[in-house]
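So this first bit is one chain, no partners, the form predicted on its own, shown in structure tokens.
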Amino acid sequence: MSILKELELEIKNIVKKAGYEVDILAMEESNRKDLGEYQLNDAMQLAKTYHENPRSIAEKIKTELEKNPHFENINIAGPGFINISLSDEYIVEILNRMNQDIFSNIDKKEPKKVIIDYGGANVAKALHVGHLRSANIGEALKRLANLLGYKAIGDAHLGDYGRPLGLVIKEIKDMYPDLPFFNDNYQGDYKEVELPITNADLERIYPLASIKAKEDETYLEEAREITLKFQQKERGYYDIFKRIVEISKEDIKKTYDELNVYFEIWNGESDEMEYFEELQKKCEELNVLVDSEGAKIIEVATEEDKAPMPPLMFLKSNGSISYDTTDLVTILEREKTRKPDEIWYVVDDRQSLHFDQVFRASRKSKIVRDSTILEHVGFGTMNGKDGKPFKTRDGGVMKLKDLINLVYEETYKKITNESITEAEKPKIAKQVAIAALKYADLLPYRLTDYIFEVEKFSDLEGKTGPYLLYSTIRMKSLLKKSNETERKVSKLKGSIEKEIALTLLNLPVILNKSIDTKSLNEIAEYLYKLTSLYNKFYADNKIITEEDEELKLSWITLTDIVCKVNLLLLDALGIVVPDKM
């Protein structure tokens, strides 16, 4: 139980002593700090329950509050709003508890297993800027969920089973028709066959094949046939398909590693297909499959729908499988092998219809337990200065690697600390660049489209990742210079210290809001608020040279607590703090 929860419980008991029972305390931060730091709004509701004057109820509660040394400045405003502040002595006690254990002010959730699907990278295609948000939001949600007591598992869920792979293999076949993979008479081991293709080749091949398919129906039809061949594990085609997947996966991992994004599960759609026959059998037994012009569909519309709801495509007319069905198969596999309590899909909000169809079909086919929660965690787009999705200068879709390099070039110019060697500079500049990207991406509410400006979000001032890094590194440097091995708060001097303490006390509210809304903007804003308050305190006080040793130690301890919270939350956002900057 967090310190804040304990405080609320303490006030509930005080209300009880005054003669009243409240289930949920109506306590909130006050907008009028001159009247009190917190406001209790229970008297009005209690007046309805107990049929008493709310002002009279507030007076009785005030009398009991005044007996408790934890509270001061207790007053009543209006018809019965009770304003209270925390005493300096109690603030000191709270800070020392946080100093002993920073996790003492975090509310743990009921344990549950959550699979978070936040990859979705397509094999043989370059990761582009559209993959940034799913990676950042998903990774941060996973870290936050684990911090709060869940067992959260990240799943890359690679797209490796659709027509794009058929197009790539078709183009490779045209380029290298003599490869043994395309020879029906080849009897050797395909693992020993050299494939003259790199990931850079794959990134070039897919756009080329895609253009050809649009212009040539014969080319497209052969790509469709190849897609069906590797889906049915036909010798040669399935083997080259697996090689392509491995080449692409290695490069995808490198990019995700740069973003501090890590998955516990690296399965692709193809890895789940061993469960397809079981899925089809379940659907047939329940009579949910409907023949439609040679294809098989699942009707998912209901009478309650206010807009048309198209059916889910289960099998295409040529027998190939759509990504609707691979998502269904994956749900079945997850239920059978991991039995999650919840599955969260961190995917662009424009895919909401798809997930509505998949979730309905999974319930209709009974492949998921009634208790399993399926949730689409959608998000908006990252846009350029023109307000449109981020593009290259020539108007093409920007690769994610190119965006990272663009920000890196900007942060590299701003690393001017003389203590940083030329050998150290690239690594630090890359860490700062990733922090700039991730913080800017997590700062807006997830469903909000936002504009990313490289210069703005790479700046050391303002609401940016580099600002948070620089400030946190300075805290760490101060703590190192202090040479204090023991930490203790024994006194406070000014109002800014108390404001920092109250902000620290509010941490569980922020964490709970973030996990409830599945958005990281609350944490991002909180980090900026806490850091800015501390920087104001730092500017106003000479901490290391303070002559009052008791006050000096209190200030160093306060610095340590803020630093620990910053490091904890930056790690939750997937942001690494360099040793220097």
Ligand code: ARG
Contents of the next structure:
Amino acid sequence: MSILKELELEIKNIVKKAGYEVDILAMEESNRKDLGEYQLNDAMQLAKTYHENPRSIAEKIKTELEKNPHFENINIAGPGFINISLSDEYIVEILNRMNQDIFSNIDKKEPKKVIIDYGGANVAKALHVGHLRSANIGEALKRLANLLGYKAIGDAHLGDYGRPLGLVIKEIKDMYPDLPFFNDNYQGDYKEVELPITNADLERIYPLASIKAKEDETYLEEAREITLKFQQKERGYYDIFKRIVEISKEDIKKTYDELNVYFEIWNGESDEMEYFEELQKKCEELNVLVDSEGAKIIEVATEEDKAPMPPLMFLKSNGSISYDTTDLVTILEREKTRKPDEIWYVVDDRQSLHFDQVFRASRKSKIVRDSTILEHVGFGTMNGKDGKPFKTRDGGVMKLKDLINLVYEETYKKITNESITEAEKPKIAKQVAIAALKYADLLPYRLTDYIFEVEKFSDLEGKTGPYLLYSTIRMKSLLKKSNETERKVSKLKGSIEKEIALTLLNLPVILNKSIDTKSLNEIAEYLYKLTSLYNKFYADNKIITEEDEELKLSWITLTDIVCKVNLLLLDALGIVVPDKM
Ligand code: ARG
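Please give the other form, namely the form predicted together with ligand ARG, since only the form predicted on its own has been shown so far.
The complete assembly is shown below, putting the previous chain first.
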């Protein structure tokens, strides 16, 4: 139980001693710290239950509170609001407990098993800005969930089953018609055949093929046929498909690595298709598949629907599998192999209809236990200054690698620390760039669209990743300079230290809000608040040269706690702190 929870429990018991029972304490942080740090609003509610004047209830609670050394400055305002502050001794005690163990102020959740689906990169296509948000939010949610006691794992769920790959193979076939992959009579081992294609080639081939398909019906038709061929594991076509997946996957992994994003499961849609027959059988047994003009669909609309709810396309009339079905089959696979308590899909909010259909179809076909929670954790778009989804200068979709480079160029310029050698600079500038990008992406509530401004978010001042990194590194170096082995808080001097302590005490509230809303904005804001408070304290005091030894040690310990919380939360956001910058 967190220290904050303990405190609430303690107050509840005090209220009980005064003769009243409350279920949930109505305690809030006060915005008039001069009147009291917290405000208790319970007397008004209790007045209704106990048919008593709220002011007299407040008086009785106040009398009990005054007996407890944890509280001071207790006063009653208005109809019965009780203002309270925490005593210095109690704050010192809280800080020492947090110094011993940060987890003493974190509430643990039930160890639920969660699969988080937050990859979705498409094989043979460059990752773009949209994939960035899935990766950033998903990775952070996974880290946060695990920090709070869940058992969460990430699934990259690569997009490798659709027509884009058919188009790419069609184009390669036109470029190299003599490749054995396209020769039915080839007797050798396809594994030994050289494929003269790199990932950079793939990224060029797909846009080219997709333009050709729009202009040329026969080209498109052949791409469709090829799609069906590799989906049906036809020799040669299936082999080249597998090779392309390998080439592309390696590059996708590199980009995710750079973003500090790691997946425990690297399945692609095509791997999930192993379960297709079983899925179809289950659907047939329950009679949920309906024939519709040669296709098979699942009706998912209900009478309560206010908006149109189209059916889920299970099998297209030409026998190919839709995106809907790849997600449906994946639910079956996850249920069978891992039995998760929950599955979270961190995917663009514009796909919400798709997930609604898939979730409904999975209930209808009973491929998932009723108790399994399926949730689409949607997000808004990252926009450019024009308020439209972030684009390249000529209006094209911005590749993720290009976006990272754009920020990198900016952060590179800003690294002026003389102790950093030219050789060290690129790596550090890259880490700072990723931090800038990630923090900017996690700062708004996830469903809100936001405008990404390269210069603003790379700045060393303001609500930015680089500001947090810079400040945290400075705390670390201060701690390095002070060589006390045993850290301890014994006294406090100014009101700012108290404010820092109260902010630290509030940590569990922030973590709970974040996990409940599955949004990292609370944590991002909190990091900024805590860091700015600390920096103000740092500017006001000369910590290292302080002559009062007890005070000096207390300040260093306070620095240590703030630093630990920063490191913990930055890590939860998936942000790496460089050694220097
Ligand atoms: N590959 C898809 C895309 O790029 C995203 C996949 C999202 N995840 C999922 N389980 N459907 O749009």
